[in-house]
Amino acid sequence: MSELLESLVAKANAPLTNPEMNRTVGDGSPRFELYHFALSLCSQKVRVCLAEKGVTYLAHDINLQIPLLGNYDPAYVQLRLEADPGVGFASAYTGRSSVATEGFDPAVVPTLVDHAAGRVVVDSVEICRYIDAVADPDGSLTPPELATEIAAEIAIVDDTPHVAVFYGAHPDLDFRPERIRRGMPGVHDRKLAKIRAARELVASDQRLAAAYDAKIAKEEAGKLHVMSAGRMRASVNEILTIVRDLDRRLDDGRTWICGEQFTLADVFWAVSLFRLKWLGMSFAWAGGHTLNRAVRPAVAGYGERLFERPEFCAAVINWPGIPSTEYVSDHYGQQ
């Protein structure tokens, strides 16, 4: 690793001290560094990959919750300059975190370091292809014959407008765990102050303040976006028809999304319907609610196959941090 990645990685480490937040995952000595959060939907997808290929890395689990924010340290958006992702940052807000559609931001998680080839990699989806490329590549998670389909199901999922959902509530009926509806009210406007306040830190750097006034613009429209009832309704019914194509996908009886094999496609949905069902959203399969009557079997059964794995109990229902909520009590009642 040069000098330089070096230097950026020890200054991003300094202020992650808690030995609890910052651990070795797996044995032997770790190739790869994850900055993560807890309960970021693109990091499980991360925290799942490394965990469904066997990878020891070292994790660093920066705290994203207010008043903390450790994703705005000027040294940990200096690390994640460092990659790129060839698109321009993300100033718009549609309520999706996909870095091919919206863009690049830079003070989100996860970044992962590859110690080995001295890369710094950013992006869910591109850490998580780059993760199965050079970990035990003859366990492949994207089989060559299969490449196409897994993409397409992955870029699907990266496309649902999960951020919306849990910053933003439908104007009909506010389905979110009780403690995310209480802890929503001024989010944005929190997040803007801790922002605008890392920016005059880096003041005299260009493509640092470049990177956090992308980063206000994005906010300032994410604060728009979830009080929008039209909008937030549409993202709602973007979600259901997702599902409902979903299980007609699904339908045929395949075990997997792209049939009898695992591959990282099943990674990414796995996080996803995890993700909906404890938001509240379980309805999209469930049926039986407000906002949809239709049954979505084949949605149901494949989801509890997904939630039954080791990789991912262990990766996102049992990682430290991650709260239950009422709609997935039955999987923490397991443990």
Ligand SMILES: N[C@@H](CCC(=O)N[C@@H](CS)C(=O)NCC(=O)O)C(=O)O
Second form
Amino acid sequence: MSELLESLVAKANAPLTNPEMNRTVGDGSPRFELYHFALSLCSQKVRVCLAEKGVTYLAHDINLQIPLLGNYDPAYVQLRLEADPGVGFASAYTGRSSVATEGFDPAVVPTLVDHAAGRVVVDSVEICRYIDAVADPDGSLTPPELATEIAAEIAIVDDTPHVAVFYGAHPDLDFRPERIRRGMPGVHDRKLAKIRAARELVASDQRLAAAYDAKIAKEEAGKLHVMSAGRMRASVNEILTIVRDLDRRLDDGRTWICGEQFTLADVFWAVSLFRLKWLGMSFAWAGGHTLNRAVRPAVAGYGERLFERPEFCAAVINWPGIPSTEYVSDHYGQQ
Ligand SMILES: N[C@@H](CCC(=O)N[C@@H](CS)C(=O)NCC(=O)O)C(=O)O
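Any chance you could show the form predicted together with the ligand after that form predicted alone?
Let us now look at the entire complex, which starts with that chain.
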């Protein structure tokens, strides 16, 4: 690894000293370092991918919660700027977290460092593809004959407005778990205060300052999105349509989304469907709800198969620091 990258990693790692939050997952000496957060959807995709591939990594749990917000630390943002996602900074907001639709957010998790290749990789889609290609290529989660189909499924998950329904409420019915409803009011303002304070620290560095300016614009737009009844209703409806269409694709009785072989697309769907369930949106397939009456049985069965995989349980359900909610207590025994 270059001296520059080594020094960027050392600076980003300086505040990360809690051994429980900074630990090796797996056996042997890790080739990869992953900066992630227990509850982050995008981090969960990467953790499940690493678990499915059986890869050892050094996991840094960057606390995204207020007041910590370790993802706004200039040393961490500087490390992310070493990656080249090939798009400009995200500054608008549609309630999605996709680089393809939003651009590059310089102040989020996950971030992967590959010590063997001397590379920083950002964006959960790119990170998962990268890990799948370089770690144990014989156990590929992307068989070439399914590559197009897998990419299409991953794009659907990546374009789902998960972020909108986490931060914002449906205008007629806030179905989100109690802990989320209580914690969200004022969240954008508190995030913005922290980002602006960090921006002050980097004022003399043009590129870093531009990264923080974009993040400020994005969070301001995010605040408007979740305050808009029309946009929030549209985000929920979009998810209901995505689940309806998923049910149609699964309707021929296939075990996994691309057939009988478990692939990277299933990693993405597992995380997406569990997040919807965690948030109180399993009515999208269970039906019988004011916002969706129709049952989607193929998605219900698919979800059960995904959620019982040991790799998924280890990387998401039982990952330390994932709070249960009233909607997923069946996965946590008696609460
Ligand atoms: N396209 C990126 C998006 C990453 C992203 O939006 N991460 C969220 C958590 S899932 C985050 O770190 N949010 C914190 C913030 O914006 O303050 C990816 O898939 O990795």
